Amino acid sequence: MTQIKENSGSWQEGMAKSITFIVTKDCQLACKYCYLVGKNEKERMPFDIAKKAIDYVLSNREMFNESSVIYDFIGGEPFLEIELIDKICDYLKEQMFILNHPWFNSYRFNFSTNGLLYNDPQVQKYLHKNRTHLSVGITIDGTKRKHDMNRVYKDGHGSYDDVVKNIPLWLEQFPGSGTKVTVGSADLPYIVESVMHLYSLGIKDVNINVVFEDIWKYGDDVLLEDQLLQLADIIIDKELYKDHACSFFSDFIGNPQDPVLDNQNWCGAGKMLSIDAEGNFYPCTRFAKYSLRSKPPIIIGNIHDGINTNLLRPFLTLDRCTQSTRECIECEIASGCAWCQGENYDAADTPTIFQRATAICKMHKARVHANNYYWSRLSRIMEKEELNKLRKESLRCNI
């Protein structure tokens, strides 16, 4: 099988406008922790939906003046929509030449997929014809265990064997692909086991974390806690920090933060363009209806009116001191700690896009007790071995 590899000629990762288009609200799954409350089987968008959307975005440059462009695809499950999804591509790259567009070959095709039909002939057909621009992930939670408690069919069972199946023909298109994983309150003892596995799956990047929303139990920090302590023992004993990574474990979280030098929002809400079957368009995914538990959609615009420029502006002028408790601004350990602006709004007291949603704050504080720990003994192990460097160094200099 042949490796799909990206382009890397044009293309500048720091530079991309993201635009996503959900091409269906369907889904083979009924995962247990989705924040898609509204996925049915009816929604599903028209390609003159797409085209008109796509006609409107690549003849306004100067709304849409970034270097480079990710069209993102998503559900439900993109792939169930694989022909739709190849003739928007192909309009896609058909209008970009025409126009002498900047994003012509400084684009890609992004999918986030639970991967039950990444071996489908019409799925891997679209993945070689489109192999230079493509960036493609399978979601799978960890061991059969973990998975199969939160990744069910509609029905109730778990998913797990028809994923994993597919796992390495996935890993030898895209060498070097990451994996997603979502920690939920009853998998927490499950967490070292599951990255250990997704490990010996050839998984060498394991982008892990915890639900924004307020599910956790009282004692579930000191569960994660717990298991990330062991994880890192296991991680540093056996040196799979060499060629592997952990993203719960990172040298940029955990420490103060400055109110003017550190004051970036954390989401891309608003910088984004998500585009739905009726041709509304949301500063992103998680404002759309089908991602509300219990807030009304924010809508800035459509393919026939474009963008409402006054009603996009609130989320440009987002940042962390607008949107945060004094107790998170003035935290000694706010690095790191993360938020999903939907769910700030749709967890809000009013209907505002500027507070901040804090149910993860002990879970946030318990990765900050077991990150300190994994980077302190990780730079004691690395300031030896260089020491035994020097001292080897020496030696021959000596002889």
Given for the second form:
Amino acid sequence: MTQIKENSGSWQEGMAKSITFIVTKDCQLACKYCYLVGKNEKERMPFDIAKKAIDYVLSNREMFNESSVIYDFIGGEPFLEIELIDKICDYLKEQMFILNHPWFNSYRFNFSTNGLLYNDPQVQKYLHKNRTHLSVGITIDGTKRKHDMNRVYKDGHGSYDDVVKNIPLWLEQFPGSGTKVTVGSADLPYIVESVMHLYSLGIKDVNINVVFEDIWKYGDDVLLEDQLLQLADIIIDKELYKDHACSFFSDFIGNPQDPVLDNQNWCGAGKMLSIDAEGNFYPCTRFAKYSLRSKPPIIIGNIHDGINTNLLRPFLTLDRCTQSTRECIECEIASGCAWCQGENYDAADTPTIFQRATAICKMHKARVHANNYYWSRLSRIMEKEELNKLRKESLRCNI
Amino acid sequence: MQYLIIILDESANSFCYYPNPNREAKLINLSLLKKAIFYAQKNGLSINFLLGKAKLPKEYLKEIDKVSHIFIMSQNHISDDVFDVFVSDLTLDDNLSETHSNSDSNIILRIDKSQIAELSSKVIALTGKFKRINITIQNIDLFTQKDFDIYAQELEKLSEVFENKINIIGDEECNVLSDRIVLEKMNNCDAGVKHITLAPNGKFYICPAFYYEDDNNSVGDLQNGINVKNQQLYHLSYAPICRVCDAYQCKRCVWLNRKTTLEVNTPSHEQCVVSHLERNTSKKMLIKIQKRGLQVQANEIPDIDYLDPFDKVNRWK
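Could you output the structure for the form predicted in complex with its partner chain, given that the previous block was the form predicted alone?
Below, the chain from earlier opens the complete complex, with every other chain and molecule after it.
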């Protein structure tokens, strides 16, 4: 059987509770596609706020009853606050131990970083100290020209050179790690070269997606499809599919979805908990003020009063069909068409999470076309391999 | 859309879950009223008029008389000029035994959660005086377990009175007890679906609560018509919790929903539990009535093991 590498899932595959500390809203970069519209240098989480949040979470086992936990640290750029993070993690470990909390035996600290501070001695010290409980992803968008189109410093110059030098150390410390690539309108022509470049850097797992926001121009779907068709050919011709993954290609996308059996929501907003510097709780970071362009934040509680469970009810009962248009529900290639609950809310005609944004509709269709082509070619190769194998066996029998 | 609610006077008292606006009397402009009535006529809508403190001038009454309507007003403002009255805003502070009696009318009794321990004794004082008693509890969203317990006890006491008064369902109704017995499907308020409200400023609102909360909540005006964005969310089929629920008598108040959960299609835990306490008491009452040998045109109300249907539809539990 032909080996096909799939994208790695997250630790515990969505079964763990996700608790996010927004430790800072500052970042060295000002990425052009960043949805964090309210980044600033002022809002840094005080340790006391983190401590109270931890006390609340760990003392409410009934509400937080998952068997595992992922503590996410995000920003801005989380490594800007490595000292604070180290202190928070020490407190978490100490308290989980003291309380004999089941999470003490099943926790992860998770980071998505721009990678600029990865080799910083303080960051390295932290990584070494917590290495058995860490997941770290560095974002690098591909080739220098693609990366530097979007991932720029505040003065406008690209960050590629400063990130790429840290990739070898990262892959050495976290072998098999994947990177997350975001594609906007302007950098569509550079998808193929970028995925190939990332593979050449030793990153075998590329999680790549187009932005959910409504930025797409006429003809972008054609460009995307063209790029993905080229990418499909290269991955197949070079047999890269055996040990490299690219999330644009997946065998579960592009099928109709049953309104009853396939009615689950795409994302886990509401299942996760996000905490900001003021001690406010959010159903996901995307509902914090600094993430929203046009809507008020959805604050579901705070470290003093706890969670208002009434505000969680819409999130926990949300399903695919209730928020989708008739066209989406009846779409013949609906599976794999993703959405971000926060972007849905931000783009909705009224302040609701029940209106699905459809800005990526054409882009999804383009992806499905290329994906069908990819699997059509790949399955034929597998078919032939199977046939050859059978023929050989048959010949052996006849001899 | 089936009917239009027209707020004739800014000072109109609340007849529902929203708090009394406590505004000064100010009548809707007569020309606006004419346009509103014309709009209703063109669109085949009947009209509920909300009256306030101001006495209606003759020219207003003349216009109103042109269209099929009912009035909703506070008992303190009843005058001889108006008929077909729904009386609202009785509170437990009122002397209920001296309330105007009208066996053809409905009465709306707004009770604050702080007064629910007195509910049964006060409601009993109204029985026999009206065709129907509609109980609306204020501040449901602040109910605690203790309040749920008291409300359940009061419903029980009320049911003992009503089950003995009822020979044929429909003789005398009390919304929180008799509605569930006769209903076979949801009978919610349906603001935004079956009715819409016109405020004195000439703009449409989902219901009066949305107007009094913030007049920027408008969903159109007389000139441009009604434009409810995401209107599907006001329909039962777009309410994940309510569409699996059988507390058919629940008002499913979209204003309370938005206030408590930020979504018009999602009720709070408190609203669900209150409605289920009513449902379950109705079930017990129905069984007792049937045991008396009375023929009641009602389906059996099934046993359920929850008070909040959220427990059935929580997709992440």
